[in-house]
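Just the one chain here, the form predicted on its own, laid out as structure tokens.
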Amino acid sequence: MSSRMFVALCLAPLLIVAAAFFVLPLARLVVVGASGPDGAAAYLAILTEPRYRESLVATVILAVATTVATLITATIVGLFVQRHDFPGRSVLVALLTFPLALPGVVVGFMIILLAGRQGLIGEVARALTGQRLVFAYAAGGLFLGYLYFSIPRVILTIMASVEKLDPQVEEAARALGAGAWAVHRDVILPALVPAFIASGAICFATAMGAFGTAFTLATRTDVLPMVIYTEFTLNANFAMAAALSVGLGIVTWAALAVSRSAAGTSVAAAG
């Protein structure tokens, strides 16, 4: 057997799946989506439409406050349980990764438990000023469920990078005279880019998609993914809903495809 002939056949099963489980789906979505009456017109919707615009906009803008909040709460307590040992971290560890195990529904109700209209916080809000507050149905509850399942996943990705750390660098700015916050800001999150761009790339992906989540809690507030859900199951527009997959797609991978390049570009200086 040559050695065409093997490499052939090692790739095939790769191909095969690949065209069956990737392919053709997206390829089946993107003709699907311009058989409507608008026709391929309907892709343009996504920007056109108010409505459909209105919840790319709060989708975006609501990942994009998810993506940045969860860099900002993941980095520090990435570092400081990376970089210290004390009784019970192991357990810390398991509690703040814990959220990966579950689903975004049991998520969701977990928010109305907290800030729903029987919630928590609007048991202790109504004690302290005689009004009970509310915000799980809209953006705010949807922004904390986000940054609830979004952190375990940066705070794996932060921990490892910060492993992997050089701390001859550290000593060398630590005896050159640098303090502790000129290390932090020159040394070690400079070093952090590519796993900052890598995992705030997953985050904004994650959030920009999710729907369990805003399935559970999305009333007040319209976002992409429940506007698709909308669009094939209560108004039965094939179309429209394929049309609207395929922007927040687009969307999606324009936003990895950037952030691989950033990614790379950094990794590239720092060497």
Given for the second form:
Amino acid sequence: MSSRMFVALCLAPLLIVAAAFFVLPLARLVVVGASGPDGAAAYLAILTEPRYRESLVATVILAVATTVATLITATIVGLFVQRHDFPGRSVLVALLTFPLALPGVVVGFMIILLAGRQGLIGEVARALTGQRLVFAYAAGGLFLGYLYFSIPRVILTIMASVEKLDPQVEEAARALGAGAWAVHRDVILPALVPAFIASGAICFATAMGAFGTAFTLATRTDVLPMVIYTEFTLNANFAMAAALSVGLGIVTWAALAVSRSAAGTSVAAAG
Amino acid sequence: MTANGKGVSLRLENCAKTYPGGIQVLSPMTLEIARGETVVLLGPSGCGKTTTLRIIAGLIQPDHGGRVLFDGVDVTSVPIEKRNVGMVFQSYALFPNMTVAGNIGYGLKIRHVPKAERRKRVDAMMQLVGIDTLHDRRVDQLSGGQRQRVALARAVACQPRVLLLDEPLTALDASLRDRLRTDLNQLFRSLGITTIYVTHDQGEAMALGDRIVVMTKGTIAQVGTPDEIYFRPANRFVAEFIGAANILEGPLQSEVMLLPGGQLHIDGGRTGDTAVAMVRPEAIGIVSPDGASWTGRIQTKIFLGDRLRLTVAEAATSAIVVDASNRLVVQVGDRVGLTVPNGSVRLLTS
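Given the form predicted on its own above, produce the structure of the same protein in the form predicted in complex with the partner chain.
Every chain and every other molecule in the complex is listed next, the one we just looked at coming first.
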């Protein structure tokens, strides 16, 4: 057998799987998106139809806010946990990564228990101010839920990058007169930028496509995955659902592509 | 910043370092370093030289009771960012997110030196270390030698009170190391800053140090000028660590050491039990065995270009090494006489 043939045989399973489960469904999705009464204009409707546009904007804003808040929180915690040894450190790390084990629906349920109509925060607020505070079902609840499952994804990447920092570079900055703030601003944070880009992109993609948590919580706000679900199941508008799916995919893919070229390394797409 | 830019005098007083778990990496040491002096801390890895440097820098604290004084002022509890020391690391430790000029000017920026003044100082520093064309280069576009020059310029740009270098040439290849060593020597002389240089390379130590502090197992084995250390090592460790050394052991009678191959005159020798002495390979001369008081048989002969390296058996309890003239005609197996000029043999404490 020639080596060329051997390579082709080895690649065949991959090509078959890719064609069957990725290329063909995606192509079909694009075709279906243009098969409605409006044809290819359905794609335009994502931007022209207020309901779709607003949900796209809301989803992007939510995903960006989640990414920024996650990066800030995970960086502070990751730096602290990686740099300090204290009793219970490994328990804390296990706790911080625990949400990885929970499906989105459970995360949504936990947010309801925390900030829902019967939630803990509502009860405390009522006891203190006489007014019940409920934000689980609006953007605030979604944000909190997304934050909860995003932090573990980012924190592990940040901790790994912090561990790899050259301590001598920080010592060099200190020798030149830089205090703790300056060392963080000028040395540590710039060195962590590739980690921010890589983990931020995954965080953004996950938040854009999150469904379980949105399904549990998004009763007062529309995010794109929920709109797709509604069009598909309740309105049986397959064409619009497909067009929105392609639109969601393009925005997320574009974010990953930009971050990949900025980081110069491969950034995995999140599920 | 000092007015004359010549740095400070330095005193380590009783500085020891014990890590949690009771491991003492540095025994209490006291060391005086004069203003403007270049002192090399030399020793094998794990001897405590880097620990000493880091104590001077303020990166680690000595054990209780130890003090670091700059110009007589106790700076033991002053953190490194307030000590105004310049530091050069083995890994260069350049800031990868800044250009060459950004790296060199960083200390000045932290000190809020105005931009124009900063630019002038950075340019002067770049000229000083010979990298004046690299102003806007990124750090990852530089060769190892250029990176080390940037690290050096960055360390001296703020006119530090003490310049500390931790194995700065170790990561470079041999020929570049030789060239940079010469450049460093000139730089230290022209700057006149008090400089502490850590290395395990005796060639570097000899070339750069006004004085060398030889260290082993967390203690100082000897402090002296390069020629003192080389010709008058304080003990067997220093003798064997610096250069090549023949260690001779034998009973001493008056000023004569009795060896398997004859007798060797030793100045200041006293009658006693077995003594240990050292003689350098280049101090031993090869003569005719007839009438010689110390003889041996040539075991191996290696031509090194500038000299002939011989090992001579039967002269002492173990084979000795002799560096002879590259024109000497001898054969393996020849019996030869050995001579050593007065004052070239040194008695050692073991």
